[in-house]
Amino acid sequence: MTSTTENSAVGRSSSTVTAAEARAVAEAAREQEWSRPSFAKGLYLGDFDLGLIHPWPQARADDVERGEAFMTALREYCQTMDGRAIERDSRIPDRHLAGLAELGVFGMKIPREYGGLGLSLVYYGRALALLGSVHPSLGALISAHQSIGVPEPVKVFGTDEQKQQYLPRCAAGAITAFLLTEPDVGSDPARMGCTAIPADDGGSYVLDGVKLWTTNGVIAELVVVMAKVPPYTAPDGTEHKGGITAFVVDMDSPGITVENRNAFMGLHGIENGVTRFHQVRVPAANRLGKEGQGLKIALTTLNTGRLSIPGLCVAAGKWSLKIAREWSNARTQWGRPVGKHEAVGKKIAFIAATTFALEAVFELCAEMADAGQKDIRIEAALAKLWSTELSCQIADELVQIRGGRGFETADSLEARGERAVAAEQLFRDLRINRIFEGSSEIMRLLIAREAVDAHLAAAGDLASADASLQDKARAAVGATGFYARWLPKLVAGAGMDPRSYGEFGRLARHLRYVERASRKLARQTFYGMGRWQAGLEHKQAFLGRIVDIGAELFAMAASCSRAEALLRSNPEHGAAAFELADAYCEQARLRVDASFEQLWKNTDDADHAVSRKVLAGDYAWLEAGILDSSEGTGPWIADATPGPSARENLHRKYRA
């Protein structure tokens, strides 16, 4: 096969890709069809359809029985693991990996016909939460392997032969990883530099490039690699467009080097590195899907994979609540336990109410995913965004409640004879969740794109900066018809009737608020569309607030539904669940009201002007008074001393 040169985002150097081309690549990979209903999408359009999430989805009895049996066995094994040792050594011991493999942990989501456990997503998330409570690196290891590593894309996109070849191996304990990010490419895959050149024989590809932050990549046996196939002409004369393509690669292949095991502020046991591919020959049979389908495979995999992070956030909330309760009862200040002082009590209330909501959001999304009847791509993205933001706030409040002991390490506390509570470690470990598998900023843009999809479709060329005046005029006629039908629906709804949602008792008023706020949110989005049209995509702060409002409304609805379900299934906890849901909704309503006000009353334009001047160097004088890299090596200055010229191969293997 011979390569050809094309002036395209795929065929050109990463540095020459334009913004329009980058958007086109991302848009082409986006799943644009909505064949199943979506509760969250409706929220953004002013259509609050509670029937899509209530009554609470019910799991199959067989899934519950197998899931509970597995959780019992996993809990017993977790009690034998040493999370403190993982933190001190920055390594998960091989004996732990072997024990987890024996339990079937590496095959929790893999169907039973391929040697996996075939657990539901609900129990998979609960298992991650349990493992994460031992040490978050365990949750990261399993999540990177099962949620986005080889098992998930092969299960969804693989051929029968690929499933038979890889899934049993993964279920038995062959650790896997997902390789997308590059040193100069994060959330903009159009600039990908890793290439897969078709070989002349048509039976393989030659892989070259570097992948960064490869979680599990240091110890992985199999990896999914995203690489760019250039346009080419096949031996039979067929023209191929190429594109970003997914490959399953065996890490034993010649030409693969793990150049570094990265170290981070948190997740000290994570096996994350830099992986280089030099002339690595990959059989064509290892390609997942078609050429050019790789980004779609990656995004589809991440849709479900993102639910693993909310599961881990639930564990963080539960642990924080336990520590906050115990410490606030035991610690006395001014004659009373600190928890009985209002300033601390409000923090405890926030932790408790938010932890209830965290569990409600995760369990609802997981139950809906297991049922398979709803489109949950927005719900999963919202769960990831909202859970990571709120859990970090919980950790921050826990550190504050603990005071100096919250800032002190567990080892130091123990050395002084006190209980070894790793609050500062929790704070560090949770921070990455707002960055990986889609940073909060990127998540808001992705969700906003889906949320305003109906507006963009209706507006057509009105929302295109490149459209002619004639095209915009035609688009305006079509948009007028859409909005003439849609806007009247936003005037009134069930939220205005004090009798609505009466079966929820004291929580009914919160659901009426959600319904009213949903219609208000849709109106505000319409106003933004009308004001900025094609420029709306650049109003990222505005869109971010739109997304955050929808996330809180979703969490409120999930909390109310969860509380009502618990009242029916577990009356002992049902009344307490109502109290927690009520508390969360009261807190969330204040945040929603503030975000609505900030949609139009904000400092966005002024902040934008300041940031541009900072980037231009206009305020560089403000940086005077510190050491820079040319003057020394202060605490925040990197040591410029060059490292060894020879790259150390840190690749170590693990076999179950």
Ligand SMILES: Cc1cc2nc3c(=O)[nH]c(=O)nc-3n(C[C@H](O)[C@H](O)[C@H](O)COP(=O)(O)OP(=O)(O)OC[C@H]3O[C@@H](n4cnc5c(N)ncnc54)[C@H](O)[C@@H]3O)c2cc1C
The other form holds:
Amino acid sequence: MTSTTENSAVGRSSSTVTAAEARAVAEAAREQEWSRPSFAKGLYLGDFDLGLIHPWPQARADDVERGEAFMTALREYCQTMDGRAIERDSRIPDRHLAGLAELGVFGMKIPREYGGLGLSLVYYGRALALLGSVHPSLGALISAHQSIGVPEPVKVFGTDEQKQQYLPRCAAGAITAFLLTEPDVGSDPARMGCTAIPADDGGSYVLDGVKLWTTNGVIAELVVVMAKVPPYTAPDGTEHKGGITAFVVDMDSPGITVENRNAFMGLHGIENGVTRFHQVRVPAANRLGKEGQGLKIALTTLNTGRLSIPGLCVAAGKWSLKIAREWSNARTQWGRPVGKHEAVGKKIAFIAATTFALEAVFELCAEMADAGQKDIRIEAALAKLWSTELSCQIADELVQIRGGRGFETADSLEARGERAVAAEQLFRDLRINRIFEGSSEIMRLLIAREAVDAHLAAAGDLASADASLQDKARAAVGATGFYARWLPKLVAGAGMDPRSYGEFGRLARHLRYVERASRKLARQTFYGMGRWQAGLEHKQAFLGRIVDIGAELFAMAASCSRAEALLRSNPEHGAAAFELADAYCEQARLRVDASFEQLWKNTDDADHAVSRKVLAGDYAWLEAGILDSSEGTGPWIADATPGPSARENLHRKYRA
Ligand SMILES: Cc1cc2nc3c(=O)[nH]c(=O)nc-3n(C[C@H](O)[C@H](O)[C@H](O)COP(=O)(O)OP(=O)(O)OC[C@H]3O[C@@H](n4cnc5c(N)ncnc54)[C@H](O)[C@@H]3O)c2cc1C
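Next up, the form predicted in complex with this ligand in place of the form predicted alone?
Let us now look at the entire complex, which starts with that chain.
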């Protein structure tokens, strides 16, 4: 069997991958079919279809019954766990791992026929939130195992044999991990250096490379690994293109070393490592899907996997609200409880309103995913982006409300005889959510790609940097036809009729605003397209605002729909839910209006020029007068070849 490294991005040495090739690899992995309706896609196209999220989707009675029974048992068990000890020892005790396995936590989302609990996504998310409120490392452990680790891709892409082989094992408590990132591969998988070379005449692959920041990797039994198969000619003469491919790998396979247990500013209990593969033989039967399908598998896994983090953000919001309420009543300064000073009161209102919206967004996405009739790709991505950004703001405000105590650790507070409130820990723990499973910047690019998809399809070569002038001229004719039909639809809509959405009472005007803003958003995207054409993809600040506006509009619509549903299902809280939804919408509208204004009135070009000069060193003189203790400690990015750290296999140590 011969392997060649031809002129494809995945076959090239990582350092030579160009921006265009990186985009091409991401584009090839993108799911392009839209066979089911998408509420959020419509939002970006000026087509606000409230009927897709209202009335609130109804969960199946059986799912609710099993979910509630499980939550009762989990809550009881969670009360026996000590989150403070996890924080102090930076470890989740083995007895908790065993206890959680006993409860079935490692198989919450695995179908019952494979030994799992078969819970709905709604209850899976609520369980994560509960676990995360004990210690966020528990949420990360379960989410890395079940949202992106072995069970999910095997469930969706595995063969029957693979499902039989792995799912019962995972459900019983075999911890798993998802290994995509490498020292040189963060947001850009085209640079992937990990290789899987076909061997044994097609019977196996030989895996080589290093994976970085493998959550659960230190203690995992099984991992999903993304590696690139080079183009090769099979013994029967057939040509194979290879490409990034997904494998299930048993961590007991010879040649695997876990070289470091990484430590972070937050998530102190996670077992996150550097995993090295040296000539690791992986049976071809362990390959998930086809060669070259790996990135698609990873991205598809993330589509619903992304809902875990919003679930965890809900827990952060709820805890912040509770602490903010209790503390702001208890602490008196300048003659009144601090919560009654307007500056603090505004923060409390932000936390309350945003927590209501966080829950609405998570629950709506999860209910829709469970019902399965809608395409929730964009909603899940929006939920991840928006929930992580807003929950970090909540934690920041909570620290501020707590004053000096917000900066003090729980242990120190307790040692002085005060209540051990870990606000600083929340602030640290939440921060990573804006980086992993798609950083906020990358999420904005992914969502923008979907949001302007219709424009790109219509404009075709007009929006392609590589097209000839002739092709562009032809494309312009086609695009003109599309826009001639589409633009008039963006002029008027239900949001202009003061009677629209009347059944929502005081919230109706917010829905009318969303409808109007949705059309405006589509028009503005069109103007951006007209102004920059192919250059639009580089206008990240412009596109980022477009995405952020859509996220707020989605959260507003979700909040209104949820308030209306709560009024019907739980009249006791219904009126309060309307107040909170109203408060969220009022706050969000100010942000939306500001973003609309900044689309065209901003410092983007000036900032770009400044950043160019910073990078060129023109302002390096400004850095004088400080010491940088990191200088001389090592290179920016560790060499992937075994370095001085390759001494001990921590996997053996910790698994034992
Ligand atoms: C605690 C922790 C747990 C993790 N768990 C896992 C895991 O289980 N499995 C796994 O595979 N990975 C894991 N990761 C890796 C994580 O997913 C990556 O950190 C993340 O994808 C970002 O990659 P990077 O850190 O290399 O940043 P880079 O890609 O180097 O990016 C640096 C900065 O540039 C921005 N940026 C990059 N490209 C662009 C662009 N085209 N346009 C605009 N901005 C851009 C990024 O948003 C970021 O702000 C984990 C990381 C941490 C810290």
